[in-house]
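One chain comes next, on its own, written as structure tokens: the form predicted alone.
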Amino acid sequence: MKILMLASEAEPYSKTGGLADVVGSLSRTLAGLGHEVGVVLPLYQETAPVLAKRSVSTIHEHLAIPLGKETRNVAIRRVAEGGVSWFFVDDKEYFDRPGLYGTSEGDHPDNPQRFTTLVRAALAIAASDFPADVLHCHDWQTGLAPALIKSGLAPGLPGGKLPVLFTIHNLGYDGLYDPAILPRLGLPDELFHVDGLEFHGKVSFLKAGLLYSGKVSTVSEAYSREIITPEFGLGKEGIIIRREADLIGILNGVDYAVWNPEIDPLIAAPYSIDDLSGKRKCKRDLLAQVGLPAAAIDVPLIGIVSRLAWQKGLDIVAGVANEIVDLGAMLVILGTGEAALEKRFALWSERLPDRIAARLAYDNRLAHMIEAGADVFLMPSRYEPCGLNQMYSLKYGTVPIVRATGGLLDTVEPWDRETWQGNGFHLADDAPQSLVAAVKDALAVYKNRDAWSVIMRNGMTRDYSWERSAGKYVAVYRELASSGS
């Protein structure tokens, strides 16, 4: 088949979050697998210097792009990589700056305009540089495109359509904004009912997506249940039980060529499910980079990778961590996010300095080394649309605490004391006691190595590789392009 993805973000070109590992990810699976798959992407000024080490040709160097009464002139740049054509559209006024989003004061003003921009740019690749059997858009930023195709504001397209996959990587973020950016954008005032782009009074890119494409995924099955849910659905249900037919849920992958403890060249020794011995290695070295006491290699050390934000729960770890500590763990942080949680977590580093260790950054190989030092890992989302992290955490024997919700309920199974079956341990709700109660429980088991051993190894012999996720959208993909829907 021929794929044409079109997303905000996507590594190794582009990066803030999971979103760039699974457009990727799952891009470059798609290309192994005999798909001619291509890419289309902002090109930010964080872009500039991966594209300087590649060779990089202009398929477009004027290429018009109709927002409401302008004409913006822009590039496009490709780039074949992974078996994958990249295409990149060079804007320099609006995405040649710092923050692919915005930036510690705000998003950008004018995102709509920029991704309006970005959407054109790929349906008119899409009509004359890669006609493709299916678009696969990929959040908000996107949802523009489905909506200019099915209300015919796309002309050029091969047959005048192009069936589209829309996938919600998270319901937390639609693109609101008032209703006088439709003319600033081309959109006829007649998009804006109920049935169309309005929401609460305002305009929606999300509830574009949902509304006009073909098919709509979510990438966990248990995330698919949860948002038709007034719990999860924030707002939204009511529009998504409106598509619930065509709702599927599909378990994000992991590059395993990336994040396989056997061969990852970030940490300090490989280790494997028959030889363990790497991993007491990896713990050392993360316990000298963080600043923890080398005397404490058995203490029970515990490792956050995450955004901190209230999403993610966070804000329970830091109203905890010393009742964590109490219990005789450790703690490693690392990430970026709201303020008073760096705040909070920096303070709990300066008062609790051979206990807890807070490193306020993005840092990916300092993500590796945790992933591979740390005992346990945790994760108490409040909700997760998937989640990476676990699914790393199970690669590389570090047992994951998680919230039982979206993709954590997916791929870890709580620990039995009687059969010892599982590869994990859950939080039934975001109560901090709840998740005091289930570090407790981890630890107990922690004492037996035996059945440390065990559950370290259930977690390794788990195979979230990206081919059998691959295979599902394949599915989607053929089967929208049957329809022509």
Ligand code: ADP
The other form holds:
Amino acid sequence: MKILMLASEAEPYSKTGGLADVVGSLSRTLAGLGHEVGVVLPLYQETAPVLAKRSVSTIHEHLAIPLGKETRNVAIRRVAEGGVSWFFVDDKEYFDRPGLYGTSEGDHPDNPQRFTTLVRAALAIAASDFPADVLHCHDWQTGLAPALIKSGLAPGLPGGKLPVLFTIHNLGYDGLYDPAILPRLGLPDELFHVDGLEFHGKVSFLKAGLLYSGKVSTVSEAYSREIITPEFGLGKEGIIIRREADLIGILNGVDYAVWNPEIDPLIAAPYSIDDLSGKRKCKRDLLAQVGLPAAAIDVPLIGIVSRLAWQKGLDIVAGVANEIVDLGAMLVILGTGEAALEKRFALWSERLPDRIAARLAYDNRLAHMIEAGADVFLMPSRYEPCGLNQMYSLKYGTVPIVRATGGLLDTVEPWDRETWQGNGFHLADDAPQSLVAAVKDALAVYKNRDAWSVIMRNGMTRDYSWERSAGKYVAVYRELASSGS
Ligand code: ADP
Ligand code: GLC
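Please show me the structure of the same protein in the form predicted together with ligand ADP, now that we have looked at it in the form predicted alone.
All chains and molecules follow, beginning with the one already shown.
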């Protein structure tokens, strides 16, 4: 099939979180399965140095993109890599700046214009350079694409059609704007109604994606069940229930060419299920890197790699960090995000430097070092559409403690003391004491070296490679293409 992806980030060109991993690796997997895959992305400031190392062709030096009364002149660059055609929308005013979506000062105020430009450029590419059978849109930044297609506002598409799959990676981000933005984006007022883009008096890009696409998917089966409930629907459950017949959950995969301790070039020593000795070297290396005492090599080390956002429940960790280390553990945190939370973790590491290390940065290498060097990985998320780090942790023999929700529930099976089945530990709720209790449980198993090696192996043998999930996407693409919706 000919598949066009539209997203706001994809590794190795741009990344703030798991969306980038998924768009990058799903696209390469689909190409590996023999499909023709194109991906449309913005050419951000952080993308430019990556492209400088590639062979880049310019397929449009001046592509006119209508945006209300304005016409934007964008260039379209193309890179062929991993069997995929990567198209980059080069609009310097909109994308050549720090921050994909915003800075510490807040979101970029012209995000609606920026992502409408991205969407319209993608539709122009679909009309001429890459006439696809299906368009796969990801998250709110791309939500207007199906709305424009369905409303006949995407000129030149072959047969006037392009079926759309819209994937929700995170319902917590809407793209909500004042309706005054509509004419500036060139969108007719007629789209602003309760069965269209209107959401509580605002324009919602996410709602556009949810309502106008042929099918809607999300990134785990559990999350697809959760988002039709008030607890997880975040006010959008009514809209999602309307699409229930077209809603499907497909678990994300892992790119084991990148996240695999046997071949990972970013860790101190390779290791595998048959020879775990390298993992101890990785732990030693990690302790040195983050300034925790080398003598503490046998003290269980709990790792966290995360955006510091409410979703991730790390305020709960910050509230009981001393209680956790008092149980006889150390904590290493890598993350950026909410300033207040960064400060709380920085304070803990100042107060308990032998027990808690906080690196408030974005650092891919350290992320790999933590996956390899920690004993336990903590993800107390309040909600988690899929979550990738717990799957990476399983592969690295780093036992996950997770909140039993979304993709965490689908991938981490709680340890059973009787049968020695299971690959991690579940938190029942977001109460701080549930977190302390789960860490206590995990540390008790850690003390039993036989049990611990079984729990590690149970995780390391799990296979979350992309092929299975990619096959499920292809089935959805085929259904969409044959129905033409
Ligand atoms: P989300 O997309 O909600 O942030 P995921 O678990 O799906 O959560 O994916 C997070 C991705 O971002 C992983 O690849 C993780 O390693 C990476 N990541 C998050 N924070 C950092 C950080 N501070 N430094 C390096 N990588 C990070
Ligand atoms: C989102 C979700 C995360 C998911 C990722 C990729 O950022 O928060 O759970 O793994 O998208 O689908």
